[in-house]
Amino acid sequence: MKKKLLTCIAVICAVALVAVIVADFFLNKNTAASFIAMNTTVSLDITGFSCEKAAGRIKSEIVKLDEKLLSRTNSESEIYAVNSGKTEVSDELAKILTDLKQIEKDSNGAFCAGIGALSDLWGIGTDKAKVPSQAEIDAAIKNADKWSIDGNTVYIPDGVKLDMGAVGKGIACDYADEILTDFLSDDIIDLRESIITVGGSVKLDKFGSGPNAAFNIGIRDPLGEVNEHCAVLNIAPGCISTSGNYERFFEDENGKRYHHIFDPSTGCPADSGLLSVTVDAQYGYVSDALSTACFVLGIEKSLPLLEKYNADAVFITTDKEIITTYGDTESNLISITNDEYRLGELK
């Protein structure tokens, strides 16, 4: 009797561990794709059980969210119908704009979703672009603020235009976190970790590892090549996006440079000593908008937009500067990388 409990407990014992191994092997199962939307490159890191299912889904949202909501060249998107006269919008839109407002208003117009027109008349990043005169670009921005959500009625002045750009690869992300959410219940967590990165945009996520879980994630030389770090930082999951100078950008036949993030104020390219912006916040959304609206801020006038939202940032300044507001942690989140920059501290 004893020697057939033995048997049986090593039997046992033995589908455990067969188990264990079963379901190790499925749980670290990976899937790296990409694909193009939002006129930038779109890349799906998964781990876990549901990863092709789960990448699959992204995809198709992410192409979706670009193509029928804000993209505003394509005439089948909210956007677009919204820019040409429509005033009744989805739910789904409403909630973005409504978002937005509360940005601009919170960062004074430094992030600013009506300059539209700003765009097209300066045109960087096109075969078109150019210096315009001053009272072509007084015209563009003289009511870019001026437009409304109430609900889901819009109201666009004449000659305003809402541009998604310096956001929407933040919504894409906040996208692709909730369908990830979607494959997680209580009771099963059958996805392990996710990197979605989309053009500037960065959505890191850890499931079932605790507080205590970190990514690891290189800032870009901007004054490097694409794949050149200057730093390495090392932070928990949530959403990173960086606006850079180095973009999209033209020069003059005096070799003077414009890059293409606009102070909506003067209408011209932001001057405020910074090269590039880092925001680390909960939603892709605040992120994106937060690292143009603190790039045309500078750091000082960052600082209360950056804690009304709970967000951090590494600003990387003209004089190779590199500063975050993650306090006396700093040193132990942040590595400089190239021997060019120092890490400095807020004043």
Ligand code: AMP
Second form
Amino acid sequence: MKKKLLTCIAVICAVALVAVIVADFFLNKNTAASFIAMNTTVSLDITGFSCEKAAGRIKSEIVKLDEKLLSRTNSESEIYAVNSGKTEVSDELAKILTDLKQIEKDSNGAFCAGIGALSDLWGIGTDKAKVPSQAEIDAAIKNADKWSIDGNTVYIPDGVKLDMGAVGKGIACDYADEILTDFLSDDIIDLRESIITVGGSVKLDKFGSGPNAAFNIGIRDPLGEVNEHCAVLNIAPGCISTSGNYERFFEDENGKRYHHIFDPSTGCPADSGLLSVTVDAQYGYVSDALSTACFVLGIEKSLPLLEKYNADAVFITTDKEIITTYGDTESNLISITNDEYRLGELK
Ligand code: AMP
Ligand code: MG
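The form predicted on its own done, now the form predicted together with adenosine monophosphate (AMP):
Complete assembly follows, chain above in first position.
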């Protein structure tokens, strides 16, 4: 009898062990996919039982977001239609434009979604890049901030074009996040961790690991090659976006560099003493819009904007100082990995 009981216990233990091993195998399942959308590389690195299904759905949603909603050049997108005279927009686009108008106001116009005509004029990143005349610049920025949205009705003055280039990648991260959250509520065995990279925006998630879960993320060396970083951030889940003068630019015959982030008050590439700004916020559309705005504003004028959106930033200055807004208690969040750079103080 005793022998039978022991055999029974041993069988139960063996079955439980196999179950734990199998469950752990599935929970640690990982998928890494990458594809091109929004004129950039999108990488999906997802760990957990439903990782492949989640990656498939995220891919199709991001492609759809680009082609059907935000693209300025695809004639099937809603932004294209708005730039061609359409005035009534979907609820989805109305929400995005309403949020962006608010960021325009809060950044005193440093972020300006109506900058499309100016982007077209400079053509940076295309084979038609040129330094325009002052008269052309003046005409392109004249009414850039005069577009408006009221409910689902959008008003675009003549000559103005909306450009989602500064926020599309962050919005894509938010869409990915929504899909992952759906999977969490649907599945019994679900996801563990995800890193969604859309160009310069990265959405980091850890599921069920508690508030201390953190990621190490490299910040690109603005003066180095694509895969070189100058600092590593140790941060909690959220979304980080980087705007830098190295992303898209052209040089004139004298070697002067013109990059793609414009100061809407001058119509020229922003010159605020920065090489790059990385913003860390809860939502991708916020981190992406604010990284562009902060690049234009420079360090000091960015601080109230960051505070309003409960965001932090890492500024890299033209004299190779790295300055963060993370508080004293969190100062271990950043470590310099290239000794040409030094940590500077926020004044
Ligand atoms: P990002 O790399 O996120 O800073 O976005 C840069 C892109 O946003 C540019 O290629 C333009 O399409 C657009 N852009 C440039 N300057 C601004 C600005 N001040 N406000 C909004 N969008 C901008
Ligand atoms: Mg941006």
